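The form predicted on its own is given below as one chain in structure tokens.
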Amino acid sequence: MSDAKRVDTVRLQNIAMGFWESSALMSGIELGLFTAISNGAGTDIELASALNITPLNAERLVTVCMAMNLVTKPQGRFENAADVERFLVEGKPGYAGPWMLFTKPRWDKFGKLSDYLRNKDEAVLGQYDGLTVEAARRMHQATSSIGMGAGRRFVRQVDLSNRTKILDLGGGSGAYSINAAKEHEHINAVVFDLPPVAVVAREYIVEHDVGDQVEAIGGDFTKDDLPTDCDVAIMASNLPLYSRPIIAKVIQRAFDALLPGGEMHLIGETLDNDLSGPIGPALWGMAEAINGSTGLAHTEADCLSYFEKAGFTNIDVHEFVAGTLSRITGTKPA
């Protein structure tokens, strides 16, 4: 075999240490390095005195930041890339810090990965079993963020014109709801969720003024009986939760529920039909052996076929955030 075709760890190694670079951003976050060079923060120096590290320190976590393409040095002074100028410096509308730590209670539990999938205790909730509200206001304090940026793009990707009420499917702090209240002053909405996290939505609702269109009521998706006034379904960013036969009998469920002529969306981190990626839908997946739930990753054609059964038409697959999301639609016969 010539030296242009002997096959290397190199590949596997960069894998393996994968978490050093998930902990340089994470500290970077943490410390406002970000923040910093937006501030105008240019040099080692400078960066140092802004985040109150040595100077040595300062130019090992720039080094590693500048090798993953986060930041870069084009006029010899440091400068953001364009997506973490715009999600992670603190004080920005779209800053997303929180998000980007939310899996960091998780560290210590991935370092025994192999511990958890040897586990053979399953249940359906997983770590939401016996969720406090103080549990449920710390999740959405790291997710509203984000939540809000994906409510604010279905918006402008679903033509709520005609409808009149949607149906919120652990809905969290509610924000597809209230981006759908404010932009339509039409439209109600109620947010289906655990009892905690119906008591955060409704502070949620209320820190936006739409506690006129917009309530939260506490229940379980899979079982408890569901609002059956609704011409709009959505679940949102829990389809990893759950295993397939759940996911087919909470469509079924909202089938059933919707008026006639209603629609459904269904945006989940979805994989391709061949198994094959994209990486994000695969971990959230895997991290479901962690949180002890029965959940796993859905391809687009399991989607598709949950749909189906439930006896929804016009469905079809729509890409909501690309790598990461999709949107999968259906319609119940008027």
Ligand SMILES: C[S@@+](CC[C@H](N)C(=O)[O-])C[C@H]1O[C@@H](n2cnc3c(N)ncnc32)[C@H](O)[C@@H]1O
Given for the second form:
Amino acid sequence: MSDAKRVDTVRLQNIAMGFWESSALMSGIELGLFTAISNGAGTDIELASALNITPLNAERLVTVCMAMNLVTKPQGRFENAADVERFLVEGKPGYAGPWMLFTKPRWDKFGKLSDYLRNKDEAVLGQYDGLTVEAARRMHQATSSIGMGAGRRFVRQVDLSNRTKILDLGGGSGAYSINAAKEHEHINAVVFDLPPVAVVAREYIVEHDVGDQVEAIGGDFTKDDLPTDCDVAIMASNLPLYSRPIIAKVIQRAFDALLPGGEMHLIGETLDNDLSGPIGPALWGMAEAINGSTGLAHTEADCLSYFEKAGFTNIDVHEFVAGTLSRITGTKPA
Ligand SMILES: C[S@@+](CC[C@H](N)C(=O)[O-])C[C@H]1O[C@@H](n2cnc3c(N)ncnc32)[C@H](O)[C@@H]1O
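Now the other one: the form predicted in complex with the ligand, given that the block above is the form predicted on its own.
Up next: the whole complex, starting with the chain shown before.
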């Protein structure tokens, strides 16, 4: 007998059926399974009644959720895992259900991924081409449900006490700018995003009552004039949307627009330099084949080189959300 570890098909089968797992998680959110458990539904019968489905289907769904370690049954009654309890219970401050469902509209397209991978056309704006205000509003309901937490994290990590104005490139709902304004009454910010998104950003600015500090300007950061009175530039969660030359150009444009002595923060899903993962950035990069853009996953080394070529100094990489997001920073010489 050889000592070599025998291989089997289990890992491959689990990956092949991964979309069944996604659909169970998404159905759990849509049907309110995790909210019902948090509210005390502890058995199949109680869940069935709370979700208005049959006990058989309640058992089927919750069994998969237990196998995925989303739900446990320690005392003979269902309980949510800690992350589920914090992020998937509707009505709780951390509720991120809309973000977990953000990719679902692409469901059918992912079923045709091979066709998209055979496509040889590329467009600069990809999914954002022809974006309407209505579509932008739907998209940013999801991004704000996760972005507000990221914005709070940014404000906790970065000292803005000596800064005056933020340029929030592709700022979406304005989550980062809104949090900075709430934390520091001396800080102003401009959310610079595509015109339909700027309309939506203004709605969030009003909702959070920061209109005296934060404004939104509609424009394309790859080609339109950027404000030149900012000493902080943030670009968050845009990285896989564009090719290496385009991201390099946008970083250069941000450098040119910043005031001398200003700082830039690029927050994005970066790949390890040997391209071995993590899976999240790799998947976001692949999804750009479906969006028909030039985008792909960028490595940490790619990002450092964009900053160096633009002229930034004190360039550094910081962990932003472990295993998911890095924050690359640089300073424009005074
Ligand atoms: C995933 S969202 C991130 C929003 C926000 N930064 C956050 O982290 O919550 C990406 C944003 O980039 C914007 N964007 C993409 N390409 C852009 C461009 N060329 N010019 C301006 N904004 C752009 C999109 O409209 C969208 O609002």
